[in-house]
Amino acid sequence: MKNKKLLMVLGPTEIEDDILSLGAEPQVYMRTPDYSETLKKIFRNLQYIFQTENPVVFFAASGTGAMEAAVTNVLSKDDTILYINGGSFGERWGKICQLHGIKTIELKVPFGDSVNPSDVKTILEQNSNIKAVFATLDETSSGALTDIKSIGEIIKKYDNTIFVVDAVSGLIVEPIQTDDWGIDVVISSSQKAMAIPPGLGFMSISKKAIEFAQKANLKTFYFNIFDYIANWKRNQTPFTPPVSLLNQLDLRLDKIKTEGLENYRQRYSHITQLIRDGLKNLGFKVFAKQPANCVTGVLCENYDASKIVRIMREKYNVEIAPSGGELKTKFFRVGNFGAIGEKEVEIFLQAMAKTLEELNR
């Protein structure tokens, strides 16, 4: 390919050969024994992945749509949520509820901090109101890691409440154990850790969330989980799935589950130290006071952000994520998400050098 650019974004992600191969193999029919023991097997591996014994079903969506499918699933107009909003992601769900009449406590964090459990206990405990709590498991837009195992432990005392977690960039490379933390929903989607392309979204329900979602009146058509659990219990979809998507994600579970969880994210923890150790060398400063695995935001202190992003995608075909607002000149981030091994850590540590000599001339 012209001008092939090494990914270090935070998706799409580099993906190994043998996976994108399986994106070009013909289509088959969805609606037969064959594939429903595909779908079987996929689901089933999706369970082990986020660790939960409740349905994990998927949607042809981007994070966001799954992002959207659990709010209008378990919740009603004028109920009270609390949204915590450390940065672009976290106000996404403040955003998503607003739109659709929920009324919101915004749990507002510094940019680059995490979030203080006690604070979110503090706000169940002044509103007895609150139908949901929702959280960000690794907020992308900074490279901040949230405490969601100390925020479930409080939330479980709250029989009237759920617990939400939007785990798109943290799912697989962060310990995440939806059960036993007491998580009633978690979405995800493709292209990060999943590394596949993207397109598609994921998302588990418990049964405490399955008898919000009863009582709930902001059902979509397209989103409707009760659609999705039966189908799920059948092996099958409600509608068309992305077939060559679902390919690649058969593959990918299988080599997560042949490696292990803990061996996937102690492999990916390796590369983001390496990058982290080559950025400081660079002058450098990791951003995030608890910086999540695969997500390195950097502050530039002495350098135009969106100048190094500029340089490093048109001269040295390195991509990495800019920022946008007023930040777009001060902060960049990395990410090692898929097939990046210390091959491509080198390539780019070695254009960060060239480029930094070219703006220090």
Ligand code: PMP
The other form holds:
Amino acid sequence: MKNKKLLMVLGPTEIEDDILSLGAEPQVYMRTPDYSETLKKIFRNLQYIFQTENPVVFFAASGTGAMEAAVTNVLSKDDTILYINGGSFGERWGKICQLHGIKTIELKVPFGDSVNPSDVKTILEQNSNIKAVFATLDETSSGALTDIKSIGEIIKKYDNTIFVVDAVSGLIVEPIQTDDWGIDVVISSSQKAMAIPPGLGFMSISKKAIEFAQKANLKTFYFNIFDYIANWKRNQTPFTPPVSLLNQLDLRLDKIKTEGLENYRQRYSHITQLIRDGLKNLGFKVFAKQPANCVTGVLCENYDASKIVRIMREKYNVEIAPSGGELKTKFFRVGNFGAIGEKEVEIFLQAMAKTLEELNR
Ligand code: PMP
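Having seen the form predicted alone, I'd like the form predicted in complex with the ligand now, please.
Next comes the full complex, this chain leading.
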């Protein structure tokens, strides 16, 4: 393969050959009883991954599409919502809501910190009109984990408020009990821990959120959740689905089910730990106070982070994730979603050691 890079970014990921090669298989027609059986299995397995009895549907979209689907289905213009902003993905909830004419209250969290759930409680007590609280399980821009369980406990007491969680990078790699923790909408996507190519956005929706959707006046044609749920009930999709991706998803979900969600997560945690130990030996510190699994954000005190990213890519064929804006020279992130094992960590750490050697010269 020409100039293959080792992907240790935050998606897309390294993918095992058996799943990858399914993408090159002949297409199948989806409106058949056989394909409905495949979809039935996919839908059931998604409920297992999301730990919910409620529908989990998918869109031919990336994670941001699923975020917009969540907003446009459950809210009305001029509603008021609270969003937790600890980085660019938390901030995105605010931007999407504002675009759709929703009034937003921002709970700003310093970069690298995790929100204190009692701050959510205080804001809810002070603002009886909050229709929804938006949070991010793993804030991929900083690598910080959010205590979704505690926030869910708080929101459960409010009949007129729903809880919406972005689990794009946190699903599977963090524990998330959608129903038990009182999360009404969870969104995610295919190119992180699901470790298949980008292009599928997922959304689970509770009965309470469906009631909100029945009253909501924002409009969306492609993402209309009632179309997806009606088709989900008959093991179908409203529009043409990305069949190759679904075949890859089917195998991935089978694999997770066979290994068990907890074992799958433990395996990822082990690799995350190896990366962090190795980076520590090289003199780096993990930045987040409560770090997310599989997302390691590093603040560079002695090096230009953008040079590290460039040398790793150009000389050693290892892609790690840069940061944008004012963090460009200060912060890099390493991801270990997908087929990253001990061998890949070794390659990554050796490349990093050589990169630092070069920068020290
Ligand atoms: N939310 C989080 C937490 C993410 O990590 C990402 C992708 N990095 C997104 C949302 C956006 O997903 P996408 O790029 O698939 O639209």
